[in-house]
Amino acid sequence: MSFPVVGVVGGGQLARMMAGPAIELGITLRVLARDVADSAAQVVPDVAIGDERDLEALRQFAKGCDVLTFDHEHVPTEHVRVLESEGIAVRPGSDALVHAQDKGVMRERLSALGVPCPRWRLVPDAAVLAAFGDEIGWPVVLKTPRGGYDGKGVRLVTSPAEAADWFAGGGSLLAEERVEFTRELAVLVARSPHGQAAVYPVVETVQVDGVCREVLAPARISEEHALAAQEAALRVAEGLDVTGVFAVEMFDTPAGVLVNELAMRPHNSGHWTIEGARTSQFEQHLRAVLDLPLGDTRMTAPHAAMSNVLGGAIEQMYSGYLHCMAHDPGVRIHMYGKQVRPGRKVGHITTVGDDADEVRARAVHAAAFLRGDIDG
């Protein structure tokens, strides 16, 4: 038997991220990318250039790949469907993705499962967006259903009037009640074709602007609400028959959890498993998109945190790097590449350690001088 090739759909920095991981297992990592400079393009051998778009384009890179998975949701549905009505082994499936793709059938899906999720209606027009904002209470949180991440496509509105341009645009948007939350909490969970699935520990996530910026393990809430956390998740991922590994964004409330989107792949929420936890999860995604015995999920320290290294006021990092280096020796730096432009995710710090607020405040202070931001 020969080993299996995995190919990757999106050639960013969670592509990127799994090459490391594939070498380890002994396995041959293919990357379809739009350009010879995108991220994964620049480490991993075996590139294809492509638009994800173009239908022929992924019947082509499918061949001579064992299964195929995706570096982000972007691919159209209506592709991924024929990929599979055509023999290919496409991980996570049409059926499961299509619940990352669209808001509105995710929200629907979930509420059928029993899943706590906010409360939300979709609203085809001005009328029906007034007349649920009357009864849940303004302002509303409103989205669209397809295409909105890192805070894009979400709107906090007050009236009808103040989405008038989305609603011109034709099509249905989400409307959901804004929570008033604790924290914001991440789950990562590893499912495989045979059904065995692995949980994460819960992370608490800090969103700045719309973007994470932070992410804490374990997150700081109860023993209850991480046991209803991780719970909720690993029901998601049963429900929606997930392959490979996805991350499950949450509110924690004084009343509990509720669901607030999700991710079908490798996560920025855990960035922080490459050194925080016995298997990463980007070994973990090929794992079970390979159906192979999944990892071990416990942390490998007390506590771990990771701070995304966003564009700042300074084009050449190297020399901050260096100094972040000889600065703490025990910081990781992951750099993804890319050329830097202010507030681009271009790389992320993570650390590990026994103290929870030094583990924590080492990471920030290191991504803080990458970007310019200190220093000192």
Contents of the next structure:
Protein chains: 2
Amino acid sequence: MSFPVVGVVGGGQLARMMAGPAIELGITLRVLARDVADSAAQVVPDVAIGDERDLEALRQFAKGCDVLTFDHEHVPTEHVRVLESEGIAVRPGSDALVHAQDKGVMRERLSALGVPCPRWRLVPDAAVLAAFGDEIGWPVVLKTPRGGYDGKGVRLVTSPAEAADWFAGGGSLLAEERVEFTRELAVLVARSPHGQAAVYPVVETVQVDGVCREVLAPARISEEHALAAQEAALRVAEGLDVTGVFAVEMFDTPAGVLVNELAMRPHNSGHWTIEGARTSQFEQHLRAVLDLPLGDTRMTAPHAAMSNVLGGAIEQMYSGYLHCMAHDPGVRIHMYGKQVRPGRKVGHITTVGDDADEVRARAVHAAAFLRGDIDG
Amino acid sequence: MSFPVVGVVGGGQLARMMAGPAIELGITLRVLARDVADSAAQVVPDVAIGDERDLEALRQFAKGCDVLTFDHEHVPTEHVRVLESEGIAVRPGSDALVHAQDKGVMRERLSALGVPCPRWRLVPDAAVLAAFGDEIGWPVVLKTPRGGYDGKGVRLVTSPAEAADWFAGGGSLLAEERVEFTRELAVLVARSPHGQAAVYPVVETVQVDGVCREVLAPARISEEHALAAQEAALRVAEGLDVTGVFAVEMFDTPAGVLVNELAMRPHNSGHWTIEGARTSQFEQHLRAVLDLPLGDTRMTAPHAAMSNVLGGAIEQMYSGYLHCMAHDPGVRIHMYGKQVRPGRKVGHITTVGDDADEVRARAVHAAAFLRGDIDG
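Show the same protein again, this time as the form predicted together with another copy of the chain rather than the form predicted alone.
The next block holds the full complex; its first chain is the one shown before.
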């Protein structure tokens, strides 16, 4: 059995962060990127340039790959089905992937599996939305079932009129109750084709304007809620027959946890695992899609914190390395090779240690310094 | 200040293992390799093919690099001096590097610095060797001052006659007393151009026929000996003006530690730091040669063990992944993309944990299984 080739569709930072573990394991990583300047295309020798919405590009790319996987979920489901029908191993497969691509399909399936969700309804028009809002109370969270990310495609509406433009686009929208949560959680699970699953400690995500800013591991929640969250994530993994690493975003409420979103790939909420867990989510993903036994998910320290580096005032963030590294020899800087634009995720910081507050403060400081918010 | 380009002369596994940390830090790694199939050339997009003994190849390669460093010490000193005279930042520099290239120069300098060494003498001919052997007792360790590695260029002789072929080659040989050691140690130090130094915990190396087989961190020695070993390594780093990561191999004896060899680059005895220390030797090396502040050298667990995977009966080691990963979810496999040949270092295994013996046994088992010594 020779060393396999893993093809990753998409050239973003998730594919980039698979490169290190692939090198370690001696596995060849091939990347389908739209542009040679894409984050992953900069660091991987084996790059194909093409559009993941083009079936022929996908077909060409798949040749010589032992398995196909994804940097993002924006590959047309019908293309994935064609590839599968032609005998290509795609992980996660189309039947699983559709749940991360279409939030309406996801809600239906999760409800059928008995996984706790916010109250929801697929609303084809303003009248149905009005009825739903009147029933559960306004405001209502309204989502476009497809294509949303980082707060895009999500809107809080106090009346159907505020969704007129979306209804004009045609198709149903997903309406959900606004959950009064105490904090937001994420659970990372890996699952392999033969059904082994491994779950990471539940983490807390700090979101600002729908964008993840910080991740704290482990989450500051009761053991009961942590177990419920892990149990729900594992049930989703098995119920949807997911393969690879995937993330379940949840709301923590006094009454229990509720599933908010799914991401069927390594996820921002799992970047802390590179230093904070014995097996990083990126190595774990490679192992899962190759149907290799999964790695140890335990933490390397009592606490870990991840802070995203968003684009700010400073264009060349290397200039901040001197301060950050001198100020804190334990800070871990990750940069994605992306051009700085305001609010864009261009890197992240991870810290580990014994004290939760200190670990968090260190990560936040370094990220803020790199983007230019503070002078040290 | 834009992200720098680090040029690594040599395409072996040390350059390969710098690739992951370079990706994380957003630093471009350029590799000068002899062949596109070289270990590092397989995984780095920016590869130049050339011979490091060819000054013109080095000059071309250095263009566009912010700093040059090395995968091995076999670059002619005179070429390094020319590059330096042309204004290229080379780290470590020629004045330091020569001590890792010429064991006679190394012994003279270390003795002048007061660093404890075995008794030694440069022997130009059989008569001087005979006098040295008669003085300190036979057998004597005889070394070719240049070009040796992994037990090559080292011989234990009981009389000058056994060195006749080496003397016929011309030039002096280095004769050293045979040290009765209790164990072999290695100390990894990083030092930056502006003089910051960071030392890792002292490790124990297990050598078989002059080849490193295992590394145990930390070494099972007294705190007094550990401090003496670290102190000696730091004195060498400063005295020789080393920049980058380097390793000092030592003998531990009841009377204290004695320096055996120097390696002026990341070293096999430091591979455990990838998982076992907060900053791996490969990231540390990049930080040191770029004159960035150095990272935390503390361990991530009480014990770490590294076992080299040497070429054995199995040619395609991927076939052993299933067993190794299922048997031990915490085992970390590193493969170098090298063709299996008997005895060749083609990868390594790292384990971390609370119990020294258990951690060691796990690493040894996985390495032995991958090479084909055992059936699980």
